Amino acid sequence: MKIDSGDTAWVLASAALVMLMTPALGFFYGGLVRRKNVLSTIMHSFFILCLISVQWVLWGYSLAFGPDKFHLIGGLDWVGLNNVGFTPNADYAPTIPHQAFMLFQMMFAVITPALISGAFAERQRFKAFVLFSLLWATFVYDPIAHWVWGAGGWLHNLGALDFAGGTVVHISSGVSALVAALVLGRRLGFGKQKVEPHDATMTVLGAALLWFGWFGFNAGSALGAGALATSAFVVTNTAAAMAALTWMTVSWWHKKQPSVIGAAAGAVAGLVAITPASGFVNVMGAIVIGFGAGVVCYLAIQLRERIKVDDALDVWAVHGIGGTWGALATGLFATVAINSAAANGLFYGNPRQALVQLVAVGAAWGWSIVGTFAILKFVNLIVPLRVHEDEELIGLDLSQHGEPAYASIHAN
């Protein structure tokens, strides 16, 4: 096997680019929180870039990468990354080192935990967030991690798809959310008073970030500079505009405005959507995968409204519900035309794909669903998961961390 300088110069832009997503996701859930959360919000994203960077290299990227132990984990060989090294990893990515797929993986697992803060913004202790963060990298991102795209794993066995992280980030986020929501309940006043995003600008300008570093998200999947990335590349813009403008045209019709912050939501919804099909669909495809998410996404917060379910920012809606219809679409449409190594979707006359996607789904709900509830509930044993009523009043910037986001109007 021989490094490849080119692939290595794409992949290692690519986990650059993912890189910032974390931070772009910062300031798109900063934006919508009031306030007095903002800069808690921001914390959680920035604080899940510094410890999940150490645990990938001191045991994440073992269990999710690492030699396969039943179909189902990683081993501890790859342990403070003993034999990740710089000679090419075969089962991986045999043009680049093995540290650069490190890398790059640990990137997508940055922003996984990351996802969930979004449904319990503006209630959950701090010291809570970080222990559950650290045992739901390990207990259900790193599982999820090593079934759909570790040798070995099960799902991967099987013939699953996911390019860049549908089931693997934004299902597993997405579901866990929700669970997060419900466990942790609503917020004071949550139903009896309106809450209104305290900077609509700055969501706008995360989900601006998060669109220019899903080109490395989806595009840099393809561990490579040719023709699949480029591929990638395309559909990737071509589903986010289309949801972005599905979304707008909806939430218009529905509300009689056309929503800046549904637009910036609704193209985040086609990137989560597009995200495991980008490496095996054409540009038609794309097209209706982004309208697909514009429309579901959509309804699924109409759904969550209705319910009365306090997931904050709606990572449900857009990450769960997106990266499920991602999941199964690419099971629809994925074609052989666009990546030889993949497999025909059900309208390209493979109809066991789609039944393979509805397995992976289920598998990814069914984990995240028992893994979250089983973490919340034993971190809750060591330190509340909620803050106070008195904390949350006064919000979390000042509570939490004893600083405000912004200074008082009446300094100097």
Contents of the next structure:
Amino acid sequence: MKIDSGDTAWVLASAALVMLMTPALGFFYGGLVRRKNVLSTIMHSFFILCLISVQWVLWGYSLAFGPDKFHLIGGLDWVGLNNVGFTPNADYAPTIPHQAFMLFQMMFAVITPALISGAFAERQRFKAFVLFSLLWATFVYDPIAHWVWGAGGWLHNLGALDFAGGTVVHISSGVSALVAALVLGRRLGFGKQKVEPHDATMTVLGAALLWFGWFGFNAGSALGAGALATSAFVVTNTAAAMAALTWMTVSWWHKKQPSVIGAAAGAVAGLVAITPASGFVNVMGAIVIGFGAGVVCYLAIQLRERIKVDDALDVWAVHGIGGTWGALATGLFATVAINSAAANGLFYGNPRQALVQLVAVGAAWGWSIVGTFAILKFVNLIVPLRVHEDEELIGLDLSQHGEPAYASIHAN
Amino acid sequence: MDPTTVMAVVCSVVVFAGWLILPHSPTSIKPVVVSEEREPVRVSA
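So the form predicted on its own is up there; where is the form predicted in complex with the partner chain?
Expanding to the full complex; the earlier chain stays at the top.
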């Protein structure tokens, strides 16, 4: 196998783009919380970048992509990147160094647990967050990644299509976020006081940086610089734009004004939804997927509010439901005209693909619920998941990190 | 046109047409409550 310098350059650049998405997420979430918790929120993302970067090279990559064991997990053959060198791996990416593929996948493993942090923002104890993230990455993310993307993984063998992580990243994190929100319980004053974003500009900036990085997330998943990467790039931008326009329109109709934060959230919802489909659909499919994301994710937020679940930053609505819509939509709109190595969806004469996608969605939902619940209960035996009430009242920036985000105008 | 294209056109028309009929200004403006009032900093002459 010959290393292609163009493919390698694109994948390495894409890995850097996806890396940027994690601090971007920190800003997206940070603007949405109250000012007394912004540093804590940003720290969740920044810390996870460090934690999973090490976990991945030690055992995460091996579990997710290593030689298959029972179609369920990758095993420990590649612990410490043993046998993961610079010769391309034919199963995964035949034209780039194996470590380039590993690095690219690392950034997915980093951002996925970071997404969950939005659900328990403003109330989780930092030490509990650290333990939870490490265990979740190992026992929920790595297995699901193996099922869908690993050579020999059972969903991979079934023919499930997930180009860049609708099931592996978004359903797993979104559904886990819902579980975490339910287990941790509501914030003090939830339902009685309205919590306003303390810095909408930070949120919009974060969304824009996420959009930018998502080009690496989706187009980079082509693992080569060519037509497929170009197609993924085009549909990613189209779906994000359409979802933002749709969300703005829906919120304009519902709340009588177009919401700026709604536009940002809509763009993210579109990016989530197009993620699994980005290497399989054409631009018309992307428009429909973006439209659908703008509608269903907005409705999911209304539902979440109605049933009074305190998923603080709507991770379930945007990622869980957006990822579910995108994964199912892949089974509708996939066409071999875009990716001859894949399969057609329902609207291109292959109804079986829609059923396969349903199985993949169900598996991701199921393992995320079971795994996350078990891990949260286990962590709670070692350290309380929530901060004390007085710590929550003074804010996590001070109570967990001893640092305010913004200097007081009254400080000497 | 294939079904996907038809759906895409319908979605686009719904969104673009929606802007034509949605209100162009709010029906009422709600006062914003400032949660932190700051005292002006005294500047010495």
